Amino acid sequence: MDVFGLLGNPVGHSLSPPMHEAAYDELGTDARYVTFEPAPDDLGAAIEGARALGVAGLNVTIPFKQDALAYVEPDDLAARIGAVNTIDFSDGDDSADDLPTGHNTDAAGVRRSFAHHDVTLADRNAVVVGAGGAARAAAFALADAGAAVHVANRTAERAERLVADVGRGTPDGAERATAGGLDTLETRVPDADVLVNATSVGMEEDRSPVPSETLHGDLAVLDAVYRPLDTRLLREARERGATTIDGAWMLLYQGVEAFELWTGRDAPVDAMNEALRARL
């Protein structure tokens, strides 16, 4: 039996067991997904005690993403987000020294998100709101396909450093990436193609980060948050004639992509997307 697992602190809200049960009962595999919650100052033993025990592959979750950089070793789009939330240990040989590999998975469900809506990304105008870990594979994923990116954040400063980091890491970034503050939403949105919430604005109160008069038709709209699913984003996108697509679907393809990066299988996309969306 193959061993997967979440390394996060908690983890007990998480909906990637159901999601990669469900997988693994769709195709016959003989594995199973487990969790585990180490103290921050226990990640590295909790990684080489996986390691140690079998387990075949980790997703990394909240507040680990970035620690655990230091016990891989990351691919390209991971160095460049400066996270890590998936870990394969296939390729290693269970030596003292060597990392398994560390990939970022987010970007990829940011990607795969638009792809399963038609929605093109190439030489489009992107609007990303947020500057923190979604927001980053955000940026960085709709930069590497070609859109032009403007991250707009409460602290200005905190957004220029993240579209400095998407200058340096993405051919052509440096002249098709801008910053500032959430001011700039509203000169921003008009003129945007695809629009990515990724702040947890619309988690806790019916309240939505971009103001609704700036939502139009044109506009492609995914929203990172998924308690609820229908947010008030999203509905004043809808309203605007928007395409909206809601939170559960970036959870929903990072996972994905994990598991066929570990496996190595194309994922049962459908039967892993209702395992999540009936315990939403």
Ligand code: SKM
The other form holds:
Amino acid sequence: MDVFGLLGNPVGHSLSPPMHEAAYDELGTDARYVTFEPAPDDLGAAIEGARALGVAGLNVTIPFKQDALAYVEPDDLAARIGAVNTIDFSDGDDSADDLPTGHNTDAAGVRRSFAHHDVTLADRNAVVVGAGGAARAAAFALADAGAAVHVANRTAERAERLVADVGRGTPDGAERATAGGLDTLETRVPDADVLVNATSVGMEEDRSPVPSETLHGDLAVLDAVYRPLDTRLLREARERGATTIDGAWMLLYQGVEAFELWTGRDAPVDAMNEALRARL
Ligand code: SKM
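Same protein, different state: after the form predicted on its own, show the form predicted together with this ligand.
Entire complex below, previous chain first.
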């Protein structure tokens, strides 16, 4: 039996176990997906211990995504984003100095969510709201796909740092990435084709991070928030004729990408999506 899992703290809320186990059931794979909640200081021991126990792969979530970089060999994208959410133990040789590979499938979660809804990203104007972990994954995903990215954040300095990182790592990214405070949404969103909310605004309260009058019918809007599924931002965007994509798509496709990295098989996307949405 193969064991996969999630490292986070807390992890009780996670929908990854039912989503991945639906994939194993669908494909008849003898595998389990379990959650682990190490103390913050035990992250390295947890990753090494998982390998020693023969765990095949791990997802990593809050608060460990950045710190996990120190215990893996990150691929190029994970190194540029500065965060790891997927560890693959299968390509190591088990020697102490041979680190497992670290990936970031949150970026694929963004890219594949848009692809699923037939939204093209190349040469489009994209706006990302926020500058934290999810925003970093979104900004790199959009820039790598050829979009011109504007990052708007409560503190403009943080947005500028993210844009500088995108510029360093992405061909042409430097000329096409811009940053500003939340006030810049008023001028940027009316001209945008693609909008991603990568803040948690809309989760606790019925609030939107984007002024509703800036939303329009030529926009595709992805909200990374998935509790609730139908956020105020998505409702207001839909009222103005925009294409709307809820946060469960992003959660689904980061899991799909992880499943495919670990197993080398196409993921049963519909079964995983059904399992996820049944719990939301
Ligand atoms: O990046 C993902 C992670 O792989 C799994 C997860 C979850 O199960 O809640 C959330 C995201 O951080």
